[in-house]
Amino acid sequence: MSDEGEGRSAPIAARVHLAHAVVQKLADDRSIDLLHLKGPAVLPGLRPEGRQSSDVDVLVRPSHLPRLVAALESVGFEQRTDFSTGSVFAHAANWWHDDWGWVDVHTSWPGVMLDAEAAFDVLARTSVQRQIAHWDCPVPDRTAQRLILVLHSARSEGTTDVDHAWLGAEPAERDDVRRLAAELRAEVALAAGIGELDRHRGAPTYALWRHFTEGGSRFDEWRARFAAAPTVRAKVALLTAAMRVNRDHLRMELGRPPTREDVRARQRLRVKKAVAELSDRIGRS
């Protein structure tokens, strides 16, 4: 993600911490449910020391959201992606502020099948607190960011928070990783981050994984996309989306609001790499 704030002075990893005690104070005089998730808010011994953080990204109870968007926005954060647009999962949305930088909220995490609201209720029954920017912040439990962390991989095309998260993980720590997946509706992206894909062949999700595991074009993520989708009207909607530009993207990409001619000139060349795409399939089949 860009960092539009390039002027600013604050050390980027200075600025993610307090960022984060900023959201938390928020969400305290709200009584907004949130946990932290990633970057600072991981537990020690989990991810490999000197890693740094970006943004800051919570978790927030679905049925929250409202307040939380109002709340941000009471303080000057501006949002730059939607839900529907700032990833294939629609999970999660984006908000910048000047001072604060980047803030990720998401309603579900990528993976988890589970009714996000549900979802939330099992994540945060085990959440601790640890302190960022002197600010307590609830954040997951042990086991549930190893889960976060592996699925966060498993779409990231593999990182090294594999080797801390799971491999570092001793065998009845992997087994209570493994029930929390079962509970979560998560076993699919958790086989997919930990090279057990293939035992989920039969599942709508395999191909989409298995996409993000191995890579292919964009066509094959569409298909996969369209096979995940779990109801006829999700798929129409991704068909919809398919032949849409993404104006968030488009607007990240370009540093500024993009304007009709940008829009038109990116939507020729959406169609002119779907339509190589498409031959050069049809001249090798």
Second form
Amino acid sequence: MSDEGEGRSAPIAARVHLAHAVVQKLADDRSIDLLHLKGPAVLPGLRPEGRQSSDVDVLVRPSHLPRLVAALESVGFEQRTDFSTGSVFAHAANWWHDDWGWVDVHTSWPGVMLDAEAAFDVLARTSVQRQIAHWDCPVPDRTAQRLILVLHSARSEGTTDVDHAWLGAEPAERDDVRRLAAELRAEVALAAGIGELDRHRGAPTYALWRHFTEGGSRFDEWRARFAAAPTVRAKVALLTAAMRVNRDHLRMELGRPPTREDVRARQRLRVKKAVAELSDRIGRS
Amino acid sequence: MTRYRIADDVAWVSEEGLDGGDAPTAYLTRVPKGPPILLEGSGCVVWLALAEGGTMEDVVAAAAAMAGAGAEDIRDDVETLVDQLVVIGVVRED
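Let's see the other form, the form predicted in complex with the partner chain, since the form predicted alone is already up.
What follows is the whole complex; the chain from before opens it.
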């Protein structure tokens, strides 16, 4: 996520801590169920010491999303990406505040195939309280945090998170993570994160996770996403999105709302890149 | 006897929680509307003393112990700062 400056006063680390408390207060006042993820929400020992986060990540109960959006915007947060453009998994959207910086709101976690509302119930069932900025914030328990960090690492082409969250876990703790992954239908993504992806060659999401762990072209990514889309409707939505320039990201890149000409120029660039990739493939075959 | 404590709607973090620099620093805010407030140096020391809660005597004594100063030497400054923090609503008098 690019930064829009240092905010009005506090450095990033301070404002991230305070922003977690701000979001939780909004949730407390409106009975919104959410869980704080990553950054200062990570329980001790699951991440290298001294790691700083540049934004706030929260997982909201999907049915409570409209209330959270209204709450965020009531105190000056501005939505910068929506759920269809926020990421390839359409699982998160971003809000910006001049004092508090970025808040990423997730309704699901990439790799979890269980229905998002049911998945939230599973993660919330064992949640624990963690003080962030001296404010009680619900966070997933250690097992769920290990899984969340490994899944995040899997789609980030591997990070040191796996060293602490998985390699540093005792065998019994790893068994707990595997059981939770099975309940959340996240076995393929977990396997991608811990180097066991080949055991899932027949899974519809296999190619997608192989792309995330091993890299590849945009064309490979779209092919893998197409294969992973579970329904015809989802496949059609994916194809439509593939042809559209992501205005939200273009706005962040330019630092201003894109003009019609900016969008057209970017569309031409996308077509050019796609043609170049295809030409490369044809040339290689 | 009046007792002082951090208000219920205040979130705060000090340099210990941030793995930050050398100077004592605390960032605080009234949630959810803010804005962020910065307390540096002696201001942060007084804030940390207030985190324990207590009478003005308690706060002065705790701040003096943290700063390695005599209570009488810092009493006026501590009282002034605590009064200001009460006025902006981040410290409560009970």
